[in-house]
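In the block that follows, a single chain appears as structure tokens, in the form predicted on its own.
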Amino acid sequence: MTGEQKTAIASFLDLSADCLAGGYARPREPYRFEDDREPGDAGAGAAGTEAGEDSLEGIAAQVRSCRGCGLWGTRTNAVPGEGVSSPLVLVIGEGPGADEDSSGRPFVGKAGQLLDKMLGSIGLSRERNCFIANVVKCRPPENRDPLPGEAEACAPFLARQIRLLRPRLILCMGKVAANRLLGECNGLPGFREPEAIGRLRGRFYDYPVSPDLSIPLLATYHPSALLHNEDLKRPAWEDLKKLRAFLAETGGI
């Protein structure tokens, strides 16, 4: 049995529970099922999971079934995110819009066909040198900020992909993903009094990974805050060519 089909099972056992209990859905840690191993194959098995064995596609897996918090209830599809497995850049967002939950994609309305020209403006695109993600994988109803224990359920989903990825450079678009980031940063599940994201733009800052290595960061403002203040789009312009010239100078583009 795939850890897949393992996690619906758990998944279908909460809900019959909840139901039972009167109908509240329990909020639960994301579940971490392996595969089954074929008999005689315990030791390759093992091996794989001592060095770390981990896929995108497993995550996005995982992602699709999970109810680790309450916005699996209002969701129509998780959007685990997308892009190349190698990429220059890692693009963070804060969470799934109306048309991201509809189409299970991360940024393809307004918002995202504006970053689409932003990344396009400096050489880098999803299809070739980028992946694409949020903060939380299933959209907050009525586009609210995510609350701080949905972004915690989602939080090993997004670290695990920034392990695997390991980008050039991490962008975090607006304050949500910025201060989340940034925090962890600092040893915190994000910064105990939010700053603004004009204060945490146009600096580079060292994201943890592991004890041996740091990807540096860049913060600027949501495409989404372009959209409603045009004023914006100079200093977010600014802060692409810096992006520009740090991949340029690292040998990326």
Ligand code: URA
Contents of the next structure:
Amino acid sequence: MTGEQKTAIASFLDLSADCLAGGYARPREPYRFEDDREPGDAGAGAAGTEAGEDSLEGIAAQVRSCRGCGLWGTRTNAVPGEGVSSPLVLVIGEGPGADEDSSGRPFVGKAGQLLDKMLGSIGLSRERNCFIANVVKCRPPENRDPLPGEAEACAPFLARQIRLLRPRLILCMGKVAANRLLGECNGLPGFREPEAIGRLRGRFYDYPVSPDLSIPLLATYHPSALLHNEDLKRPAWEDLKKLRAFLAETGGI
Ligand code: URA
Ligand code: SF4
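Requested next: the structure of the form predicted together with the named molecule (the form predicted on its own having been shown above).
Okay, now the whole complex, with that chain kicking things off.
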């Protein structure tokens, strides 16, 4: 089979998978298939052997047994994340709080209920078209910010989730997620000089997934900040409207 034929089959299978998983055709890196060797060539059987397949379930299982940083010692449940496997939007928070730690699910406490309302106001939900994840998967004690070393240790899980999910847009909730991910946009790990969320929010950035693919990224206020400061609701709503317009322009919801 020629490389071109293999590419056609692979893209058909990928498109079918996207349709079955919710209907959004995710961007993909260019396929790189080689033509088969000549019949009779001894090495032909090994062609196409790929590096190990990653999966959301595999990541979740590894997260639940992870001891990659000190947070494993105080967690009740790790919180890998949840949502659809082919999301329009990947929402990234900072880390589990008490409710998330006891349930093993992201954003289920007060802030989570507000997050669901915010997403719902523009036609988004974790059941239909979003995936919800966090920078760190285990609860920092007393709800403190994750330490740089904790975020760094946990980063490969989020990076693998992003590569698998390929959302149309990444939405960072609050300062920690925005600084972490935007640090990577600049080619540097986050937490050099954390920038206030008020200065980062409301603009579109490009998050580089690989040399061939980047994903638009928008940051806004964390829902728990909105619970403490009513004045932030209006600018947060402006950000959500930008997100809604972006989704409408890029193929709808
Ligand atoms: N706050 C977060 O940042 N993440 C959660 O999952 C819950 C609260
Ligand atoms: Fe592992 Fe991340 Fe939990 Fe640390 S926060 S123990 S790196 S899953």
